[in-house]
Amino acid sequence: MSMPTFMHNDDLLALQEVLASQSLLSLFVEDAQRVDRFSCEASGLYLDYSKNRVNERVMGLLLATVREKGLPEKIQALFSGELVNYTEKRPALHTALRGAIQTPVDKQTLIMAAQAQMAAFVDSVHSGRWLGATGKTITDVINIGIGGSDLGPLMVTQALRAYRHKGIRCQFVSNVDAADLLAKLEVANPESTLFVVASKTFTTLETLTNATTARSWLIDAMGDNADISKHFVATTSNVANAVAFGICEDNVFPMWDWVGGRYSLWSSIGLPIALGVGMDHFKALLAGARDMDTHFASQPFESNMPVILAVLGVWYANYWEAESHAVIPYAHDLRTFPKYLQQLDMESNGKSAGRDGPVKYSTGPIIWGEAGTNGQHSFHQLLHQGTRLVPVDFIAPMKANHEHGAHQIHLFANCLSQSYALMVGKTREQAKQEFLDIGYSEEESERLADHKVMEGNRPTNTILMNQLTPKNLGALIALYEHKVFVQSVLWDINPFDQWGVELGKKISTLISAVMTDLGDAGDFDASTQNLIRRFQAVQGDNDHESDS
């Protein structure tokens, strides 16, 4: 389906045409206070959005639009537990998990009990009171989950590597391809390994397949000494299924339907985070997110960081035909952050149905990125000279979590150089002169100049923090959560369901049944039937080879 790009605000359309004819650099020349006007600070984060193709009039109109869409009331509805997930008739109370002030009292009681259970368990593992079946302390924690039960804990545990508990190695398994699990098991000792199985329903195909294989590995390795209850815990709402699997009921941590998977790292899904970095650092993560919640709920939109990022994203998606958005953290420990944001943003706002029917404009962009400086040697070429406009968020801690200061200076210089180069570009005259300077003839320089031209005027945001700490990371994650929510309000879509994900799950179950001769292949098209037959033929060949 082809989507019209524009949202048809005539004033914004006119301003887009004006700004398209101006260079970003000229906006700084015209306004000596531009950086002060287009920057803000909150919860340990500093946002410079001055390198965007906006002026005060554009920002005023964009912010007026979110007011017209009822954003103040919708923020209140989000925090107070109203049924903002209207297709599933549920609240979305991930903010309650970190203690937002509007949290309903009944939810506070559940959350405090779950956090106390987590704290007691983490302390028992770290202190050595929790022992494996043969009396060995836990050295490896392997989280088995997928989607929100994997991406959030994985990203945070990697990001907070400098704060890791020295006696614990945390690993994560999500892909149903056994190669993922086997790679983790190869370096683990079954006698000192703890598995955390994270599945809201305890029926997720990928997760249960991996968990069952892990259980078999443990039993095969330990024989008569195997005791599943000493090596498996679970985070789920289906206690009965977890117990049937072999997990002690006391070691089942709760999940609730008022927290979506991609927003769940703040809950018991964050157990591997707490095991990896300690409960105190997990609480600091919550505190940073809570600070950003307070900022989002209380600050005027003109200085409200999530709102500003959100309207800028809509500006480019709906008035500049930008189809994607790059997130580039200049911190190796944040290398998984773009991948985490892919789920947060695209699963939330990758929607074509609005509250009142199909939308008639572009919604959520494609989110992508890589850690700097690696991206400079791969996709930055497209950012600088490609035919597509790609707005970029640069994220950078200014102080490293290591003692090699020269590395940090070089890293930060690269971050700033990229945002500057994307803004100023390179003219044809400059490109031609560069060829002349290295000895090319006038004719060659004229002919080749276009190959070095960079249009510039590519919009970027720069988000700084003093250092990558648990609290600053919590604020950063919450910043993007709220940005996504604001954009959903502007686009009038529900960011808390994911029916597109559910369809694939159901069909996968049906195809699996066909491949194991328990279903009817006739229910599928000729292409799918052909592909199933080819798979079955290869599997049959493998069986014959193993028999021989």
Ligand code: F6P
The other form holds:
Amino acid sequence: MSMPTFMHNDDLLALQEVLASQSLLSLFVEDAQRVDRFSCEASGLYLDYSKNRVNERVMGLLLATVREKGLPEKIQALFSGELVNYTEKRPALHTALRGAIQTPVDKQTLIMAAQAQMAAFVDSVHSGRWLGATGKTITDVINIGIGGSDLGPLMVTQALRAYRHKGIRCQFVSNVDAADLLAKLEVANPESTLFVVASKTFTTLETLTNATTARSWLIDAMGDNADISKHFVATTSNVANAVAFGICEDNVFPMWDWVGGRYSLWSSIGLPIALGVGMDHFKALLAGARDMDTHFASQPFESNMPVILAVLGVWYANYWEAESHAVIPYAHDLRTFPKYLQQLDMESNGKSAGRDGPVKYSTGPIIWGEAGTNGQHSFHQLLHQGTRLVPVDFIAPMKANHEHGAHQIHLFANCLSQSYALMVGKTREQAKQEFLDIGYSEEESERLADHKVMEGNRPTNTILMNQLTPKNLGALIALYEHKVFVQSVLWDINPFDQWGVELGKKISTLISAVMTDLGDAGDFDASTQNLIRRFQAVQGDNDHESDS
Ligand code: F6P
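I have the form predicted on its own already, so could you send the form predicted in complex with 6-O-phosphono-beta-D-fructofuranose (F6P)?
Below, the chain from earlier opens the complete complex, with every other chain and molecule after it.
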């Protein structure tokens, strides 16, 4: 499938050509105010976007495009609960969950009741009033969910490790490969374990399979003492299915169809977060996101952080042919943030249908990344010398959540060194001189110089926060949620549905039926039939493979 990457704005196309011939460093030389001009602050976050291949004219035109696309009205529609998810005829009210000002009153009532239920439950677990079936207090929380019912809570719980409730270990199971569940069960004591079955629909195959195996594990281990109601709670909008599973209705925490799965960590899907770090910290997370909501809804676009990140992303995706975008947090506790963003961004904007038919330009890029400094020793080589343009967001808390200042200095220095090196690169003369300096001959140095050349001029954003706190984290997540939304407006796509994942789910049910001799293999092509047969052939064989 080939798709033209350009959106058609002749002025921007012309400016792209001009900027492609200018080095980033020269833009700093030309404009002493460049850092002030291309930076902004919001909700505890500072964004420096001066190391981008933009000038004021480009930013002005990109922001004008956003206005032409009706962003102010679209923001209003999002916050006030209009049916912005128009293919599923639903609102997308994740902002309501953190108390955004325009929240419809009926939703406010539901949200407050759900938060009160969460708070009471978290308190009963933390205070030791909630007991397992044999009278033991809860030491292990295992969240069973997938996609939005896993990644958000997992990422936040890891990110807020410094705030964790010392008596509780939170683990997350998502993969239908039993290896995931078994690894977590290995270190858990059934008598003091609480499972949170997290599924908006309570129909997801992976989650129900894992929950059923976890239930059997508990019953097998506890025998006559087993009491599911003391060890399983659910976060779902499908109360009937949760109750049918054996979960007491009082222990079902509500979800609603007006909150999308990948936007749901702010709802009761965030229960493992609250259990892991406490309700106060969960509320601080919401408050940080609410601050960012207010900024997004009220700040002029020239200094509106989500809008700026969004237009920069579109600039590279649609005018510079960038196919991917890297997000690299220089904080080990944020290592799952890129993975979380993959769902948020790619499940939202990985679409080719516009409101009025197929789009004729590239939409959401491939999102990827890893915590720094680890990435420097794996994929940064490609960022520096590869043939593809990969814009990067560096995210860095400046103050550590620990006492080891020397580590923090190395960490932050490495973060800055990467954005600087990506910008300045290395010339051929410098590269050749380096070879000469280590004793290579003139001829060798001349021949090998290209191998050390770094083109430079690779665009980066740097997002700083004072410290990785619940509030700053809430703001950071909301920043990216809104960035994704703005891009969806520019690309004219619905960021709140995910029809693309449905077909694979349906087919897997049909293939499972064939594999268990309940379906007709003839429905599938020769390759798929062959692969099924090969699978079936090894199933009867109980021996473990030996490599010897
Ligand atoms: O993968 C598709 C998806 O619907 C995601 O959007 C969602 O987060 C995930 O499955 C889990 O769904 P549920 O919470 O209903 O189990």
